[in-house]
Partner chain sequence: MAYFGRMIVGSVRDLTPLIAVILIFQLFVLRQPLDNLLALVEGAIFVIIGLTLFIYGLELALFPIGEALATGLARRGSVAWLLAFAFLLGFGTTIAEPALIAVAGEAAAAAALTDAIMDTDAARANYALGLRLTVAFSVGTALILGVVRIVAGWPLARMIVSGYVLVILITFLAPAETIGIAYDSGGVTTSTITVPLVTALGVGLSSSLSGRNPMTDGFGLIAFASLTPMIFVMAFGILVAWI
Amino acid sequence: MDLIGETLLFLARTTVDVLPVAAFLFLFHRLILRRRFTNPGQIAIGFCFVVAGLGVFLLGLEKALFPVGRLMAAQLTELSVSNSGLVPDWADFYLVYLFAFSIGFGTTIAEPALLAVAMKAREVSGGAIQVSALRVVVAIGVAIGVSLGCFRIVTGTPLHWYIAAAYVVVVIQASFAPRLIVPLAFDLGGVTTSTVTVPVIAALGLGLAENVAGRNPLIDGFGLIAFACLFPIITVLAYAQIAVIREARLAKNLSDSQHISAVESEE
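Now I need the structure of the chain on its own, in the form predicted on its own.
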């Protein structure tokens, strides 16, 4: 009964949140565009699906993903501290870093928003951009970012040091990367933090900050999502730069081989 009551409560809250958006779209369509909806029945059914899906999703976050993320962080932290024997050092939390890397990679691969953007990028580029390769590169960036964010929580170092240094790297990379990949890289950094990734990473950061001695969850528990947004930009730009260098080398080798063949034919 409690679960049913909480489900109805989440559905009611979701309805209240979605109604203003739906009302704005309806009024704009009627008053500004001055057109009628051609399929009001389908729109009403879709609205009900949106409300139901969001409500159940939020309930699932509250009941499953957040508790699991905090529990894993607490257990890994306890294991790291117990294995250290003395005052734990940052290196004793290697299991936390490994778990953070794995969860960052896995949730990003499963992120539907990333898949949608990667498919559109392949469509626009005429197949030059591979969906699977792009997803793996972005997932590696998120994994590195989440692991580094956990290292920051364990050590207690200021967040802005990492963010400032990472943005310096991004600016330098963007100056030399192919112009076609730069906007896509920044978009991919944003879509990684969506429905699947954010709840797990946020729960991991809060759980880790709650269980590491001397850390404040409000100050140290947040920031992992910023890492998850920023580091995929670095990896995508690096991937594009490596691809350009590789193509240049292949073109140079082909040109050299053709020149050698031409000289041998003349002889």
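After the form predicted on its own, can we look at the form predicted together with the partner chain?
One chain, no partners, no other molecules: that is all that follows.
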């Protein structure tokens, strides 16, 4: 009885989460486009799947991924502190940075949304940007972002210094980068952090702030997600810049050699 009641309560809660967007889409579709649904049954089933799926997903996060993220942070901190002297300094936490880097890189390189955007980027750049290279570049960006974020939590330095500095770098890069790639690079930052990665990274940050002495979870524990979104923009813009320069140099060499051969053939 209790289990059934709990499940029902959970489903009711996720229904409330999904209802606004569903209701407004249905209403607009009927009232403004004045179209009838050709397949109401399919839509009803789909809606039920969305509600149930959201509920089960959140339950799984609560049961496993959040606790594991925190536990890993706690264990790695403990190991780092016990390996160091009396007062651990930031370098003693290298295992934490390594873990953060691996999580950032591994989850991003496998992200399907990234593949779609990478293919679009290749199209926009006329082939100068390669799909596999872009995925690696974005994954490195996320990995650097998450590990730098952990360094910030360990040292307790203010988040907005890092963000402001990164913004300055992004703005300078964006004014030099090839024009077509800029909007794509900005969108990439948000796209790469998936629904599964975000909660785990958040749990890692909070766990770290709870376990490192002198850190406040609410003030120091956040920021990993912001870093994970910002640093891919920097690495992608840098990569695009390099790709375009390389392309231009190649084209120049080609035209030079053509010129030479043309001159030679004239002679």
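Think of the rigid core as the biggest set of C-alphas that the two forms share within 1.5 Å after superposition. Positions refer to the first chain, counted from 1. No experiment lies behind these values; they were computed from the predicted model shown.
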Does superposing the core leave G126 with a CA shift of 2 Å or more between these two forms?
-> yes
- Query: Do you see a C-alpha shift of 2 Å or more at L11 between these two forms, with the core held fixed?
  - Reply: yes
